[in-house]
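Below sits a lone chain in structure tokens, taken as the form predicted alone.
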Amino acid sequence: MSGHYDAEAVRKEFPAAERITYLDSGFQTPLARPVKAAIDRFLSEGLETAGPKSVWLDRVEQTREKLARFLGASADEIAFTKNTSESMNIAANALPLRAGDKVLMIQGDHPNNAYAFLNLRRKGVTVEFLSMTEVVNAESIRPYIDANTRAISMSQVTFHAGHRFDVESIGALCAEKGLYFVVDVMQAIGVVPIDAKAMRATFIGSGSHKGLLVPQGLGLLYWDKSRTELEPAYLAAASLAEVPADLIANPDKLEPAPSARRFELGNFNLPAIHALGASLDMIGALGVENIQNHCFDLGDHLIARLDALNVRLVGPRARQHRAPHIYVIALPAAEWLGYFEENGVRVSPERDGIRVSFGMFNTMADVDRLIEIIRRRGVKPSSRAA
């Protein structure tokens, strides 16, 4: 049993942390029991009606409303994408940048993110990186905003060794000084908790293979409705406020709807969608808060285990400054991702060793089985603590 839920039990609702030690939740989830259903669901109505089409759009909308009540948002702000590099892209490509502007960016944080808008500097758009300090904050970007800059982007969580930036502070820093706020929570999502207002964010990305349990192939995207100025790069019938009836364009009335739909395409990825439903619901019976605490209580025990093992990891150790989820171990990759493979482990090559990221249905008995596979092989004096 967890302190926070009973872990045994959401174990069950997932076959393939069963059958390997699962430690591989930030590179994707295994799928569960409920979200498999919802797509079965769906595929059976292919098959069987050839698809009730206005009763699969209708569960869109319920999971859009779902979406937006997890994020703290309305549901006239939130859209529906392909991936988190898709909705930084149009996030990106909405915001009125023009030559001399500059945007703040994090260096080595996600390369989707930094490729959306090092995209703009066709436009004569800059992009200044600064260092990844192990605190990201308002008073550590503070002092690298000049009057050119305009945007700041970042991750709230890093992929790559656990780092959680302070985007509540650093989103008060962009109101202060009329700045927007772009945040990619591709690794926070479904095991952090995300309120977008609290964040005062303009855009927020996702994808939803993570946290959020659903295959690849589904993103999302926030959009601050407030921002009346922000418009998509692209256009099709499906984003106009006004859709002709008789599907021939018009020329004349090309108004963005006044909704977060003007960002979509249309022809929506249905069986994500409804996928997605059903994660928010799992999800929902735990609590996220409750998942978060849980992932902690892995992470402390992960660090005091290998504390003991005399073993580095790379990143924050502090729970204020470290994704709940995510750990780098000082292994290096090329030596020992086989041999965790060799052992039923699944884990992540990182730029600083082996990534172990924790899912909701991940136990202690995980982590000790993870040690004990460490401690039996040994390590090498570059990969011990200081």
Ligand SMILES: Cc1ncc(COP(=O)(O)O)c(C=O)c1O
The other form holds:
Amino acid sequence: MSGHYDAEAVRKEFPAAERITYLDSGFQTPLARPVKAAIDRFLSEGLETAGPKSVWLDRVEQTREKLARFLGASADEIAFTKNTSESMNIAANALPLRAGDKVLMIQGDHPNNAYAFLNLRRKGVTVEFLSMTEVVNAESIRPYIDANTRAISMSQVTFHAGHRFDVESIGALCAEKGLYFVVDVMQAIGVVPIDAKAMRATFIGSGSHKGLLVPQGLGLLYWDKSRTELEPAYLAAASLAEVPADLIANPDKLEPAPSARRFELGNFNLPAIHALGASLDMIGALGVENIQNHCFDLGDHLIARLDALNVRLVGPRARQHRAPHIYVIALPAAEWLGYFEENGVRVSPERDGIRVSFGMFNTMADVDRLIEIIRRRGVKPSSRAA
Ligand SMILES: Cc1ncc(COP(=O)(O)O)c(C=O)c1O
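Right, the form predicted alone is done, so what does the form predicted in complex with this ligand look like?
Let's see the whole complex now, leading with the same chain.
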């Protein structure tokens, strides 16, 4: 039993987590029954009544509202995209960056964010990578800002070893220095509370197949609507302030929508957006702070048990610098991944070991099972803490 909600009851909504010890939500979460039900409903409607599309689109707008509340934003600041990479590329290409301008990023952070900005080197924009120290905050970044710096982009939580960067202080620094701030929240969303305004982000991008519980293929983009100078690199009827009623393109009316719809292109991934509506209800019913605290408790337990076994944790240990749900254990992936698989434990290989990542449905028993499996095999000196 969790101190924050009935985790055993939540677990019953994730049948895969009942069959295997699923410790891989940082890769993707298993499907939950209510999320599947939303997709099933869409499929049945398509099969039996072919829509109507207006009902499907109403659900898109309801989900947009829910998502906006979830991020502390307004609905007209939210666009639906395909994944994090698309959101980051939309953001990178909307920023008015020119030759000589500089963007700061974090070395070893997710490549799907980095490439969006590296691609701007074609325009003469420079990207400078700062090292991923245990603490990344305004003060660690301030010395690297110079007269050419125009933007900072990073993840809130790294996929690699669960560092949690202090995006609030970095957002404040960006506001102070007049820089754009673009944040990839893919690993944070659904587990770490996100407040777009407190973060003072210009753009926030994410996919939805981790903490948001929706299968791959749906992304989101938050855009600070006060930044009206930021325009989309691509245009479709859906992006316009005024869609021509006769659906004949009017070359004289190309003004983008005043809302984040300016960044949307064409039809939506309807079943995924409907599924997101259901998953936001699930997360809302538990409360994202409770999910965060539940995962922190699991993490504390994991760290204590690894310490007792004298096995090293890669990445930060302190709650204020670590993600609640992502931990890398210094066990060589090539030697351990197959062993975990044989023992019914799903984890991910990482550059410095085995990544364990929790979801809302994990329990202390999952951690104990993992530790017991490690203990049974024993570890080599290179994995020891001391
Ligand atoms: C921080 C981060 N960004 C992005 C992604 C994925 O990018 P995309 O949604 O484009 O597949 C991941 C993991 O899959 C991630 O951990």
